[in-house]
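What follows is a single chain, given as structure tokens, in the form predicted on its own.
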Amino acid sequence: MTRSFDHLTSIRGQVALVTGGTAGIGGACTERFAREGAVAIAIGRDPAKGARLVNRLESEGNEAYFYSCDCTQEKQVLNTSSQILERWGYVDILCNIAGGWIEAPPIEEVTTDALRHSFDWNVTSKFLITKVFISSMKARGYGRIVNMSSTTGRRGRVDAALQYSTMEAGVLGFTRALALQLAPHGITVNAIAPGTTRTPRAERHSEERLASTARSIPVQRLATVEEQAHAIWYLCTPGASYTTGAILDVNGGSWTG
């Protein structure tokens, strides 16, 4: 007799919110996410690639939708939140994937509205976003968070922005604390920390630069955004029920703290 595990993988019917969730790996969990059967609802700041995304993945039979929203400001993400819940009441998966890279100035040349910034793009935004959903899934007694952060808030990197290594530390103390918070009322909180991904952010560099940080990858290569995507699936899915607080690294081996 073949033992199933679809009860365990399975995430038919949920309703998934991924910030940043139209390009990258953000839009590449929406896509993991619809063509698994779940609601996928992508937030982003491009309206036209919130199009283009929702069409693609309707086109191929799936259940999918945008919204326009700045997750750093807390009116948008009042009023976006406001029309999500009274369409479908609850969100079970909360993906926190806006965010992003800053390159490395000296500390003499960062300024306090710099800092301000990355902390409201890569912290702030994961806090507001997150606060508004988790009345309900308190009353259900369900939920899957994950939070991206990045091997940089792991160890540091010479050639990331001191603010920037900061914030992804931080967002690994915000996952922990709140995992701690939520570990009762059947909601888990975990993180994500990758490696260099082969993103369109990352694309924009040369390639001659990429070529060189996968030398410096034990595996020899980076990342796909699908990779990312199917590591953060595996932590929303019901059979992820006793990980909660955990770091997930991704990096093909270049941090093994």
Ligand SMILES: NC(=O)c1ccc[n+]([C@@H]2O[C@H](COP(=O)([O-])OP(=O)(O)OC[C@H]3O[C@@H](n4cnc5c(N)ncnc54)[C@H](OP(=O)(O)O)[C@@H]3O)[C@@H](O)[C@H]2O)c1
Given for the second form:
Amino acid sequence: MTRSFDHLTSIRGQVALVTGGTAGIGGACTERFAREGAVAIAIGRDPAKGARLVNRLESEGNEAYFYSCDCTQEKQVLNTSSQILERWGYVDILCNIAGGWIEAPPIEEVTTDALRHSFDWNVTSKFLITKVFISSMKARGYGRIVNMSSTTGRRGRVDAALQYSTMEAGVLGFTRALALQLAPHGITVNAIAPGTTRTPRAERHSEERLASTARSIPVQRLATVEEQAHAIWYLCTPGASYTTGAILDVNGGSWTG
Ligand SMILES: NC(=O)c1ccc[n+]([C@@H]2O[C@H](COP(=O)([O-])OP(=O)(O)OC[C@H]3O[C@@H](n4cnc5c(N)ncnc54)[C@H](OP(=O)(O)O)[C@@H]3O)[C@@H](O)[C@H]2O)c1
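The block above covers the form predicted on its own; next, return the form predicted in complex with the named molecule.
In what comes next, the whole complex appears, and the chain from above leads the way.
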């Protein structure tokens, strides 16, 4: 008998939603899902960025959609998610990528507002959007959720904002707690912890700083967005059904034990 593995890897026809899906790591995820034959839906704040990505993917024969929404704003999330649910009824895949990194003042200079902003950007955004799609996943007994964290959330980092490290560690707690809640429902919840990856945001740093970061990484280079999207894609495949509550380090060997 020839064993087939196709049913473990195919996401063709699945509905895949990516927050922060118009640029950087999230943009590469939208692109990967679309090229795998999924209905790829990207969320971002800037409609121009969304339109550019969708037009490019559509012109290559893929199915892609864009919704403008700030994932930190509950009303916008409710409005956008109800449009998505009205159109497709559910999502199979939810990648919570929207969030971001802030430069690092010492604790004496971190304001409560800055802490709350980072919480909203990196944690509340994931909570709000996940909450609205859970019941449709439960009803179908299937779902794949991937939350964006960071190596910084695993181990802290001297040049990374205190509030960013704190919130990215919070994402790991959110991921594990949700994985336990949803495990009996056929829904997996995992996190990805990338090291520094060449994205529009990372490229705002000087080449000198990026080169110095690269030298500190065992593989001696920064990650590509395609490498991150590939790891996320794996966690979103049907065959990743026994992987839940995991944190996938994609950091070129800068692992944390
Ligand atoms: N790059 C790295 O080295 C690295 C490493 C570890 C973890 N990460 C994490 O990975 C995620 C993506 O990083 P990146 O470097 O790819 O960022 P990026 O290049 O700045 O792209 C961010 C994407 O998220 C969208 N976005 C940002 N805030 C949003 C919000 N509130 N609501 C909806 N969409 C939002 C952006 O579009 P709009 O601006 O139009 O909204 C864009 O599509 C972040 O959470 C970051 O912390 C990145």
